[in-house]
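In structure tokens, the next block holds one chain alone, the form predicted on its own.
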Amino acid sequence: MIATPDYRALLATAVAEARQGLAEGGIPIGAALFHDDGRLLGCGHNRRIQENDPSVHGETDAFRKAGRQRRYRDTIMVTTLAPCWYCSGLVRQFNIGTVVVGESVNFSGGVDWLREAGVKVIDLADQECIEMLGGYIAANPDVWNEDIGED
């Protein structure tokens, strides 16, 4: 494990993915899975719109691109937004040890549930993440509500 992870540096990978998703006409949520020694295992972004697939969230995309790992307790899931219940379930199912959240202002997701389960959650309250998704939600409320399962 790296002594003191630079969580903001790790977040930069997820932010780049979120920007890419936005440029593709999608929802700007990015994620990356790192080993706790700092190695990038996989990264991705929300592709629900691009692929017409409701299961392709940023975290699931990064997780799939990371490929099989022997264990996940020693990994860090970095995401621009607090993970939804679906992605929080992924974290719990595979015992991902740490989740770094870019922001939880626009959506708090399963952060409390993860913490209650013993997952280390670091919320960076990153202004760029807050503004990027906040602007998207304001411009696309129907798409956003569909993404989080709201009517």
Contents of the next structure:
Number of protein chains: 2
Amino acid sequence: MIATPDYRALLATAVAEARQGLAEGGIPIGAALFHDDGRLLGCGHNRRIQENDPSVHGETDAFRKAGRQRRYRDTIMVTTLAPCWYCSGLVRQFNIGTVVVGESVNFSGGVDWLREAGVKVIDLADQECIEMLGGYIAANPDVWNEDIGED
Amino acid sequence: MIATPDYRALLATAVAEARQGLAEGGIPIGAALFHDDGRLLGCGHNRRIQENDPSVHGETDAFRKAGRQRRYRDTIMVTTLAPCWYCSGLVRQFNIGTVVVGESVNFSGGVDWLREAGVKVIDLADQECIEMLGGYIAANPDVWNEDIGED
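Switching forms now, from the form predicted on its own to the form predicted together with another copy of the chain, please provide the structure.
Below is the entire complex, every chain and molecule, led by the chain shown above.
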């Protein structure tokens, strides 16, 4: 890594994915996996609703789209929302070095756990991310609770 | 739940999935999600090799195949191998009540973390599971290290 990446520029890709999800009628959470040299490896968004598939979170979709990588230490997972336990576990298992979250207001997930495990976590507290998901949750509380495993 | 499920009978489904994976040339780890009344909700196996997809672990595949469920508290995730962080995170996020592992000798994963979080974990220390995966790891160390995120 030559210079500190422009994290807000990377977040724009995840936000574009979240917007696409919202336009499809889905939960607006997007993510993107970058190499820390700036290359986009894969991006995706939550598709619980669109594909009736509870396993497709933004982060798992981006990870999948990136295909097999030899190592993840030098990669950055950028996501519009703090990762849940499922996605935090993904980050930890594959030793993804850095996580950039758009916001952790609507859901704080496993960010403290990741920090304790040595993952670099950057929270951008982005207003658009907060409002886009916050509006969705207010309008669709049942879908949201299902997505985070609440009865 | 009327009676304690026959965990070894449930494990047989996960083992059949692991054998299928091995027959396909893949990593032999299988899993199955059951309701605790005995109904099979979904089953699957690791397909890193077969589909070049690092996101398909046995547990995530079984979870996906089960489709959307209203709640997971009364479900049992049965897997031939102790779940990694990624799959342990899945269990915790969706509040899966019970995890049955075929073995934790080749890899112990997040079983202690899950127990601390209140998940019921049963380790069957199954000899066939230990030998099937142990033999695969000895013959394919690079694939195995890639699958558990080791450089």
